[in-house]
Structures are given as structure tokens and as C-alpha cells.
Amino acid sequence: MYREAGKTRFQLDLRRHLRSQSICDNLIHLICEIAEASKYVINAVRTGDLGVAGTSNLYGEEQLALDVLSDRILRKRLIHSGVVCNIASEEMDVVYQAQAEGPGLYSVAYDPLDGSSLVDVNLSIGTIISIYKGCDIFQEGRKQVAALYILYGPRVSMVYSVGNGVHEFTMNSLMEYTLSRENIFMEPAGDIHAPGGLRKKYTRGTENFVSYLEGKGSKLRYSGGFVPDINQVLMKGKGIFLYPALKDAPKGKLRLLFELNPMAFLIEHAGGSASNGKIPILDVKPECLDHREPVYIGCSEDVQKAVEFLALEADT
């Protein structure tokens, strides 16, 4: 097979991909399970109902009609694998114990439709997924064994790691993944930024963070839906992300569970860094399915930088 700088001159699709990984056979069946519930989700975004659902989720936050449905389609697929035992999703309040636990069983954690509220005015979006060996959900990030993501843009594509690099295939007109950039891998240091939250809401050490990155000529680039965010920075290999502690809300907006974590292993996996602005969020131990933390994510000298900016505030 010949591969050269993060392409290839063939279509390997993802199942052959996934088995030169030295992965056991339940985990690709796992992940195969989940790209096939991928092409479910992205006709029900492109055809379903975009009105509200009439419902809302743990957080309080009103259910979409594509929520309601993009859960049922991941979690029913999920449930049929045979190779599940706990799944947590974004959209339900408890854990859902789909069989007894077992040997060769996985937990996954999923949001699975990230940014749909963009839905309506046709910006990209996805689903996030982690999985975890065993059936303890509450595990820290660095403790998974895959994560990956699928972006819903003017081409479907679905990015993973099994922890032996970051891989990404796009879908063809036949609906099948097919592997289109092997090994990403980010630089130390980038020039793009995407910041998270209100700025009049910053601390001084995040507002002198951004105020750093502007003064050595960073663009800002957001979107505000965290898939295509993160994906721009993966695939440039470069820049930052950033949805940090706020005046009124200390502890962020993102999730832990569903989003943080499966991106931080993505990200740290190409060369990059995640933190909470303290400690990695792969070490983080989440205490709830709410759980959620400040993110500073992308290229390492960029996030160590604002590390930095963040201690001397701590120290004044």
C-alpha cells in the first residue's frame, strides 16, 4: 500500500483501515456501527423536521426535533451492535444501560447532533463520540481506547483515533468512507484562533490570552459549532480553540463527557494539547454527566501559552 504526507493514492475504506489498526474485532464493529448510523443521521439533517421538539434535555435546553431523532438513530444502532453495554448521550438525563456487563464490551458517550441550532441557517455541524473499555462511563479522557467525530458539511466526513494516529475519510457518493488524510499531525504553534463565549465576560488572564494572539497577527476564525471549530484547526494543523471560563460561569460550557474529552484524545493524539487551563482534560475525572470545564485546545505552544497568561493572573 503507498502512502505519502497525509494522503493516499487509493481508497482504503474504513473497515480495511480500522484492521491494520491491531484493534480487536469488537471495537471495529463498534466504530463501523457507528459510521453506518452517520448516514442516518446526515439524510435526517438534510430532509427532517427542524422545528422544536416540544421536549428539553437534562441542561434545560430545548430539544430540536434533529436532537431527538440523531439520538435515536445513534443509540438504537448502539443498543443493536451487541457490543455495548452503557451509553450516555447529550440528550438523555441518565445512563443507559444497554446489556449487562461483560467481557469485550464497550461504553460510548456521545453528543449526537453538536451545534444544531446552526441547522437552520445550513452551517456545519456533527456528532461526537468517545468510548471507553469496561462499563464505567466515568472514566478519565485519557482512558479511552477511540474517539472520533463526523462533520455534516459540504462533504460528510468522519475523523478517529484508536490512539495510533488521527485518520480521516470522507464520504463518496456511494456513502461509504474512504480514507482521504492518514497520520494528521499539527504544528507547534499556529496563527488562526477560534474563541468561545463572550469577550466582556473574559477573565483578565483569557482576555490577555486573545489579546496575545491578536497582537502576533492570529485571525479569528469561528464558526460557533465546536465540530467544524475543531476540525478546521486539525486539518490546517494549526491555531487554537478556546470556550473558557466566563465572569458568570466559571466552569465554561462544554461538556466533559460528550464533547471535551473524545477531542481532547483526538487532538492530543495529532501532536496538539487540551487543557482546562490548570491540568490536561484527558486527566480530568468527571463527576457527573453535566460535568463541564474550560477548554483551551489545540496547538501545544499555543495552549502552554495560555496556561501561562492564565497562572499570572492567578498569582495577581
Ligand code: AHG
Given for the second form:
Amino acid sequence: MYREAGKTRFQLDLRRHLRSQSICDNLIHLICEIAEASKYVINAVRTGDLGVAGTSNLYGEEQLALDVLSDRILRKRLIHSGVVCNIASEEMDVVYQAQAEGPGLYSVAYDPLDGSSLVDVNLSIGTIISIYKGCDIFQEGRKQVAALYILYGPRVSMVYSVGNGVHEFTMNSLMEYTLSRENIFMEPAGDIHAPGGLRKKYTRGTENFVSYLEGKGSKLRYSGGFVPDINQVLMKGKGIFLYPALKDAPKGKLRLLFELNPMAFLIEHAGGSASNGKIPILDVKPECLDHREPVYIGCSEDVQKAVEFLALEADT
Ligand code: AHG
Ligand code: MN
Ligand code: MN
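Would you mind generating the form predicted in complex with the named molecule now that we have the form predicted alone?
Time for the whole complex; same chain goes first.
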């Protein structure tokens, strides 16, 4: 569910919408800089080299040239914004200090290109951004001051929240982001589910939860890209995404700092929930850059049901 931006507001561009959110100018500047950087990422995705970079990231995953290029585009933009203290990227092994601690600065954690392995089969991918006040990048997700993603799909869209509603902007022919959906809100329960990971590796609680979803007629919608899969759940307002604990990966696959915290911030501000199966994702204390957590994220009643099924498993 969402309130379609009325005709007059359709032309509202990102900067003016941000100014209506009563946030400080440095944060407005930072989000606009990220929006600008996304245009260079789009160009790289559309025309760039699909090959491997010959390096690997902190997770031992082979980096594609696009991962490295997108990371460089965003990092340079953040450094030159003048309002960023620390930077953490899914593609970097360490936290990068852009400038020393000072008033009015922010720290940014980002996944420069999520789903990059899908580019060569022309599926949708995205950039995920998490923003904190000050220089501590290891704060709980609930302390984010902003989160956003850019979805490079048939259309390019940006979804952001600074804690005052969740809003979607769509890129027009002039590569400007204009308001397309305002105050997006989710239903309590849904009818689609995006189950990540191999089903044969699911624990009993997750297996029973997915069977419950299928039993109530929920349809499987999974692209393998976190950003489009979450965007579908959010825009339809009726679904759940899960990348659960697996028998051989009890912490699942997705990264707390770069993927889960920003998406959990957006989904919660749209009336949904995000849990690691026990506690809200936004309350998990990040321990390290490559901190992973299982995730159940989407309609609040569906997430609660998942937690109940997992608790039942824990009791047996
Ligand atoms: P990334 O490309 O940044 O490494 O992220 C890929 C993630 C995420 O996009 C998606 O939800 C998940 O990997 C898919 O994993 P599986 O291929 O195991 O389904
Ligand atoms: Mn990712
Ligand atoms: Mn990535």
C-alpha cells in the first residue's frame, strides 16, 4: 500500500522532498550525493565489463569488475562529500576513515552492487546504503538516521527513509529522481514469499514455516537479488523474504551492516518487521564487518509466525 504521489507532487525532486523531512543540511547533501553517484553506477552496469576483477572480498567471494568499480564510485563520492567520517563497504576489508571525527559528520555502510552476479543474465540488481550519525559504524541498526536503496531494474528507482515514512523516487529521462510513491505501508500479512538458500539445508522450524506459507496459498517469488526481492515485498506490501539459518551456515548468508540493517530500517518504517529468528534485526549489536545474520523480513504477522515456528523447533 502507498499513497500515490499526487500530480502536483510528482514533479517533487529528491532534494525538495528531503528538505520537507526536517533533517539537517549535511544529511540532505549526503543523500543527494549518493543519488548522483548512482548515475555513474548505472552507466557502469549498463556498459561496463562483466568480467572478474581477479580479487576477492572479505567473504572470500570473487569480486566482479563491477563490484570494484561501483565501490570506487561510491567511496570517492562519499569522501568528497565533506560530511562523511567513516566508510564501510561490503567490498572493503577495513573501515575507511574519510576524515577525522567532528560535528555534523556521518558514517556510511554500503553494498555498492548487490546481486552483481545477476548482471550477466540481465536481472535486476541494486545498491544498498546505511547511514549513521557520527563515526561509529558498529552501532545497532535502530540507530541509523537514514537508509536507502537504488534498484537498477526496467526502471531505476530509489527508496529512502530518514525515519519519517518510506518514499520511492523514479528516475526520469533526464536522469532526475522524482517522487513516485510516498509513505509506503505494508499489510500485516502477505501472499508471496522469497525463500533464499537451499531448502534441503533448512532447519525444521524454517521448513515448517515455509510449508505453512505454501499452505495458506503464498506464491514463491525469488530472483536471487536482495534489492529487487525486498522491493517486491515492499511495493506489493504483502510478502516476506527469508534467508534463514542453514544446517551448514547457522548465521545464514546476508551481511548485517551492508544488507540487513538498511533493509530492516526501511521495512520497519513501512510498518513491517525484520527478525533474525529470535530478535529484531535492528537490535542486533554488530560485532565485526562481516557479521552475518539469518533474516525473516516483511509483513509483521508473517515474521512473527516465523519466530514462533523457530521457537517450537528450539523446544523440541
Ligand atoms: P552480493 O551480490 O552483494 O554478494 O549479494 C548477493 C546476495 C543477495 O543479493 C541475495 O539475496 C543472495 O545473495 C542470494 O543468495 P543465493 O544465491 O544463495 O540465493
Ligand atoms: Mn549484497
Ligand atoms: Mn555486493
